[in-house]
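What follows is a single chain, given as structure tokens, in the form predicted alone.
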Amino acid sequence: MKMQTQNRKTEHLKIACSENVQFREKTTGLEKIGFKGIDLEYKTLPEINKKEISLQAEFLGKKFSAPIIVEAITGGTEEARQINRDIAGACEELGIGMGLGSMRAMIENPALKETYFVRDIAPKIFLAGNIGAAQLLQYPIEKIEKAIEEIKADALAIHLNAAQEALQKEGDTNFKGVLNAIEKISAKLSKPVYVKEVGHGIGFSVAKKLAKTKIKAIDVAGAGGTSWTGIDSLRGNKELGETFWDYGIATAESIVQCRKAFKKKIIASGGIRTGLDIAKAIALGADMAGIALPVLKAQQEAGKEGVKKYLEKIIEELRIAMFLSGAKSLKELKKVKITKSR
């Protein structure tokens, strides 16, 4: 079991870096193609000074220089160690947050802790540990609490990945009792807990149920970016994978549905590729935004400096989008009109 988890993580990394794992037909809903899609109202007379725009955000008790979290990517393999350290170093320098990959491998094999540990180079940033929803049924809360303490994380992200597990050749599809487990751990864990998808979206009905628990945030991780049903179909279930490659709720729609049902913090992720995407997501109702695959590719190409350069570009794009919308702060950005056309 220990080696199976590690090998799976290595395969996931290789496929994500070498194959086209994007959704094929379904998009995030944030794009603007020709006259179709959504856009921010353009204020050609913004009446603000771009240099005075503030991107500062707060999430689960931590301050951010910009409303960005590098989403959970990996952990539990030797390759993961350098990836996580490069990303953490860039996030520390930029003052933004980071999520770590599932701690399942580390819980199964404590020797793998070092592939997750980044606090020595990133002491100040928001850092989220991560565990799968199905694993909540397998591990006592005390064991998860210990893992969070060992990597010195600020919060626990619980990932919902039913679609991925269903296509994974060794997938765990027992989700019976997961909602109750989320309710228990969110009430008992010493750190804040939030729930995230992995790239197929969270809809109104699930968000409404999650709103009754003690979780502090929802990360929608909508469809339109990386397809995890696609990644796991490439590992050995290609026929079924073709059917479910584009399965899920588009990111923009997931933001809107979750905001209607959930009044706490919302992270927009799933195909976020530009600062303009982030601005649109916040105007739709999100508070923060998450990015994963482009960050991984930037790290593979140029290490920490590649990650930093990419994220600096995203941050500047967000600032420009706010300037062109006349928004001096994220609070004002939330009030910017979204225009839609078909």
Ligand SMILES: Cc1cc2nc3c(=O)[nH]c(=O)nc-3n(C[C@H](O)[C@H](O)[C@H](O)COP(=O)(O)O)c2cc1C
Contents of the next structure:
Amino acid sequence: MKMQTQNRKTEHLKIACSENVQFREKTTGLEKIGFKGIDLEYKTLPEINKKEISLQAEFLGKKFSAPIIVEAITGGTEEARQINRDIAGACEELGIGMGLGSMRAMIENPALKETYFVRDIAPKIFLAGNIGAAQLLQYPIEKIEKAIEEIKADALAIHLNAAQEALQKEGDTNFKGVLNAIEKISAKLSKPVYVKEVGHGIGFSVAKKLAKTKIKAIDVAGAGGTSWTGIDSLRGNKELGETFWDYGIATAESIVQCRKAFKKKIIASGGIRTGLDIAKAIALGADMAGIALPVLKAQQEAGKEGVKKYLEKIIEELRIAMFLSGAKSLKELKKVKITKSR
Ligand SMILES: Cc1cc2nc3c(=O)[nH]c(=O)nc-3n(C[C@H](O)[C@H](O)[C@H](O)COP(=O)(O)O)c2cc1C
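Structure of the form predicted in complex with the named molecule, please, following the form predicted alone?
Let's see the whole complex now, leading with the same chain.
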């Protein structure tokens, strides 16, 4: 079991970095392709000074210099150690947040816990620990609390990955009782809890159920970016994988549906690839945005500096998008009009 978790993590990283694992036909809905998609209203007369724009955000008690979280990617393998440290170092310098990969590997094998340690180089950032829905049913809350303490995280992200598990040969497909487990842990854990998907989206009815628990945020991780049914199909379930490769709720749709049902914080993620995507997601109702795969690729290419350079570009794009919308702050960006692309 222990080795299975570790080997799976290694295979996931390898496939994510070497194959085309993004959605094929389905898009996030944030882009503008032909007649499809949305735009922010272009304020030809912005009447603001670009230099005075503030990207400052607050999420679960921490301040961010831009509303961005590098999404959960890894932990529990040798290569994970360096990936986490490069990402954490870049996030600390930029003043943005980071999610660590599932803590399952370190809970199963405590010898691996150091591969998640980043607090020495990233003392100030918002840092989230991570656990899967299936593991929530298996571990007592105390075990998860201990793991969160060990990695010195500010919050726990629970990933709901039914689509991924269904396409995994050894997948855990017993999701009976997960909502109840979320209810319990969100009431008991000493740190805030939030719920995320892994790239197939969260819709209205689920967000409504989650709104009745004590979770503090939803990270939509919608369809249009990395396809986890795709990655796990490439690991050995090719025929079924083809059918479900593009499965899920597109990111833009997921933001809108979750916003209707859930009044607390929303992270937009799943295919966020530019700062303009972030601006549109915030105007649609999100508070923050998350990115995973391109950050991993930037790290693989050029380590910490690669991650930093990539994220600096995203931040500058967001600033430009805000300037062109006449929004001096994220609060003002939320009010910018969304128009249908032509
Ligand atoms: C290599 C890799 C590993 C991931 N591992 C996890 C994980 O352990 N826990 C989790 O909640 N999400 C995990 N994710 C999902 C991401 O956090 C994110 O929700 C998803 O990839 C969508 O974002 P993207 O389109 O920007 O990649 C992983 C993503 C990648 C690319």
